[in-house]
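In structure tokens, one chain follows: the form predicted on its own.
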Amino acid sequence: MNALRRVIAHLDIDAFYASVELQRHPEARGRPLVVAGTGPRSVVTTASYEARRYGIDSAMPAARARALCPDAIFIAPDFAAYRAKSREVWDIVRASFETVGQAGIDEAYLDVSSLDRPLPALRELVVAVRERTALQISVGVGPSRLVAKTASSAFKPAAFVAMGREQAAAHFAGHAVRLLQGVGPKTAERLAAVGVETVGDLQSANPTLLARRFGERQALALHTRAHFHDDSPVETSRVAKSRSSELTFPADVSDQARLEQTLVELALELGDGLRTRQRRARTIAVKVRLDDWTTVTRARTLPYFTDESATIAATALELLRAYAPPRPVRLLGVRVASFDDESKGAPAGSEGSQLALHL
């Protein structure tokens, strides 16, 4: 085996939430199924492939999804069930492969460079997962995470695609730049403004023009990504740098007592999670989104670590009262960060408060 060869696989469970719900509701099989909350502001968590034919997709307002397909079956999400099923899948994967970097509840990267015949091993894994969990995995394989994920995403469901970097650059040249990871709608709009709409356009774009529009660093990153150059490693452990809990109200809330009660409930949930994971935090923050979509975050760093719900709640309440929302509140959240198992880069005992506006 070539010691310099790098082989990365991206595994993605097809329509994960919808697939789990179809196992629990077999009567919905073959029909459009949408997993979404019931509130007036709820959004689509996921949709079955039958529902996607109607233009329904993740993060779409549930009301819009109902308008697109009134006959679809709508089911409220059950995240405890999804977490349990996710563990089943990734336990099977980890039992067969050494370097597994989970990137989400339904996707992971594998570094299979050490295997002489990685593709047969991955095919066997797909069969094992399907037989033991009844879930289908799409697989993309390439010399990098970028190629692997792009391949699995572009060819799913039930994808099994292996590509080299040059193959990916040629194959996806005619696709919209939004195909590339890290190119969101706003970046795509800015690229379109200078005549760059496809991956191929970005590959051949004038570097000087890109640098003027985006700055040298981002321009280089975009150009590199368009040619599918990527040497990022598969990270086998991902320790959360923060944990948060938030709630979007069905209707905007002006009542301070209700806001404070909600904040306490969110703090209790976070404290329970910290104790379950045996972690303590020093930084506590509140997030407030007003009815005009102004989003405000206030944070305070304590001189000690804590996992006590009462401490988190008390600090969050102080921050909320100090801010005193000037308009009705659309969303409220609490976040904890600066955990005791992280490296101690900040000076002990530091305390501060900050206000961030996102308009």
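Condition change, the form predicted on its own to the form predicted in complex with the DNA:
Below: the lone chain, stripped of partners and molecules.
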């Protein structure tokens, strides 16, 4: 066996939130179902496959979804329920597979290189998950995360596809570049401007022209991706680097007192979260989105670590006041980062500094 040969699987729960809601509302079976918030500015979180036939999809404004399909059943998201169900699924997966890298609530990568017959093992897993949780998983298998993920996404729902790198490069050549991980709407637009529309176009694009347009690094990354080269490992544990809380107001807010009140509440939430997780942060940032969608961030790094809501709130308030939003505010957010157990470590004397500054 070739030790360098990698076999990676990507697992994705089909229409996860909508599927959980269908279990809780069996009467909705067969009908279009949309999971979306109830506020005037909420967006679609997940749509069932029936609802997708009306053109409804994730991130679409809920109001637009209602217009597209007034008869759909709309349900407000219940993230606690989804987290619980997600845990059930991935616990089953982790019981049978060693290298599991969760990549969100409803997807994960598995490194199954060491298995003699990975495909039958994965088939069994899909059956086990379906029997025990009534959820359908799509599976893509390939020599890299990129191939595995692209395969599962392209063939879901209920996908079970294995393909090699060259096979993927040939099979997806006719697809829009947007299919590739890391190519979003902006990059797709810039590529279209130089005549690159499909994955195949990108595969054969002139490297010099690409580099002139996108810079050496990004051009290389795009080209590499188009040919489905990817050697990124499956990471089984990742430590969060930041945490944030934000709120979009139902209607834009100009009242300074109301903004400050909201900011303090967000800071309190974050402080609670830090203490629960026993982490402390040095960088505190605020995010302000104005009514014209301008988004501004302001950050300050303290000379000490903190998990105190009062410190986070006071710093966030200073940052907000210094910025003084020039227009009505649509969204307010607070973020903390530079945690104390990062490998960078604490600056010397941070404990003393904290004492001194809090006297």
